[in-house]
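Here you get one chain, nothing else, as structure tokens; it is the form predicted alone.
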Amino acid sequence: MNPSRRVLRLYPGPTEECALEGLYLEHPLDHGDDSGRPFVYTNFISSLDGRIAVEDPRHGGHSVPGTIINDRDWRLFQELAARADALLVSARFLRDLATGKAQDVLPVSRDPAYGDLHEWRARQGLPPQPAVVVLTRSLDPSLAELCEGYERPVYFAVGAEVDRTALARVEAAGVRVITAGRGESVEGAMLVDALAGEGMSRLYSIAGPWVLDTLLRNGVLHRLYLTHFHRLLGGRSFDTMLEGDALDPPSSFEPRALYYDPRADDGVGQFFTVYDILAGA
């Protein structure tokens, strides 16, 4: 094994070197109960000062900082997608894909570097790609049209108070609409139950703070994968993992695994951390 493709597991002990490839393919994705609800997990990369996105002068808005993006973290992002039955995304994420502001295409990438992940899905009897579930407060028919080339099932998840004319137009574009909220917004518990009814058991959120907030407030998130890149970025305009009102009570986590990767970018390292939400939190 090439030493540059290895990381150091620090927790749980004993400390040992591990291969980067396959690191997250080995993690059990099971919440350990018999509720029948899917296992819900998410993933972020952050600078040491908590920036997950900063101002993008080229495209406008915010995007993942180029100073923390690296192919080693991206490999693990793809592995988590390979495990999923569905990807949870926001409408904003799809718009960013369409305008070139997103980091890459929807996973699992067709880049030959990730061919082993497609083979892994085939061995597990999974479809070639996970489905996409778009959480949105309003139905945008033009957004549905962007999904026509995704070559995978696409669902829009909305609240009950949705425009019925737009609903008909979105369904005519071949997108399935799931009602997963009693008002204007999606509610995490109703969403997870609806997707369980679609036969899904592993849901991977690759969206931003709003979707994470939805999952936490409804108590349906099970695991957080978080890469801490060892740089301070500063700046006045940025996003963090959570925004808006304080969580009451706050969500508490316990560490499941910690890996040190010393070779992320130009001698700067990163921690790959895995957290499980505490039972009852």
Ligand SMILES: NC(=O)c1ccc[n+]([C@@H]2O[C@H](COP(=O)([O-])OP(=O)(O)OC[C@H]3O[C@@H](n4cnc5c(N)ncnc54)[C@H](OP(=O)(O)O)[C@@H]3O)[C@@H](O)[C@H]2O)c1
The other form holds:
Amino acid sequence: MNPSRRVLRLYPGPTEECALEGLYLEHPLDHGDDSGRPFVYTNFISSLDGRIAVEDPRHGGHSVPGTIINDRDWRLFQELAARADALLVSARFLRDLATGKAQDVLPVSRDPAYGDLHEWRARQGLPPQPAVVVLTRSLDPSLAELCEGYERPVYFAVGAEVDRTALARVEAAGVRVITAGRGESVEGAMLVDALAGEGMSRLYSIAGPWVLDTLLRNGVLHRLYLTHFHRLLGGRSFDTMLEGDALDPPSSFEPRALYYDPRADDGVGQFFTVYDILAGA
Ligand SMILES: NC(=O)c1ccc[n+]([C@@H]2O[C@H](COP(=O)([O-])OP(=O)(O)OC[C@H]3O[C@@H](n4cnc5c(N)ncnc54)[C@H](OP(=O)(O)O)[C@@H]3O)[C@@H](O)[C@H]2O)c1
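Given the form predicted alone, state the structure of the form predicted together with the ligand.
Below is the whole assembly, all chains and molecules, this chain first.
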């Protein structure tokens, strides 16, 4: 095997070299209970000083820092998407796709480099692409119209207090709307239950800090895949992984795996960490 495609597993021991490809494709994805509830997971890449997004001088607003993005983490991101029944995304992500600001199209990428992931889905009997579930408060019908070309089921998830005219226009564009909240916002538990009702058992959030807050506040998240890129970035305007009011109680995690990837970008490395939420902590 090409040594540059290897990473070092540090935990659980003993330390062992492993192939980068397949690392997250084969990782067990189950919560081990018989509740029938979907397994919910997310992932982030962060600088050592906790930045997941910084000012984007080219497009305005924030985006993932170009100084930490790298192909090796991207491979694992695609592997996690390959395993999902549905991707949870924010309306902001769709807006960025429309304006060309988004990092890439929705996974699983059609780039030939990821052809094995499409074959893997086919072998599992999964549809070619995971469904997309867009969390939104603003419910902009023009975003729904953009989804017409996506070759996968698309759902918009909203709270009950939503503009009824916008809702009718979204549905007219062929998008299913799920009401999963009592007020203006989507609530994690209602969303997961609704998607379980659609027959989905693996939900992958590729959204940011507000959606993470939504999933943690209702205790529906099971796993966090977190890449720590070994750079400090500084800067005054940035996002961290989590937004919103302080969690009370805080969410506690236990490490499930830790991999060292020494060759991510220009000789700088990264840790791939996998954390399971501690139920009842
Ligand atoms: N480094 C990384 O790994 C990583 C990963 C993900 C994202 N990011 C970055 O983080 C930044 C923020 O990402 P993001 O906008 O995707 O994520 P976000 O902050 O989780 O989501 C924000 C948007 O999602 C909708 N939303 C969130 N929670 C909702 C709820 N409970 N109910 C209804 N709607 C809800 C709202 O849409 P409306 O505006 O329609 O109301 C809101 O504006 C971006 O710069 C992104 O690039 C980085």
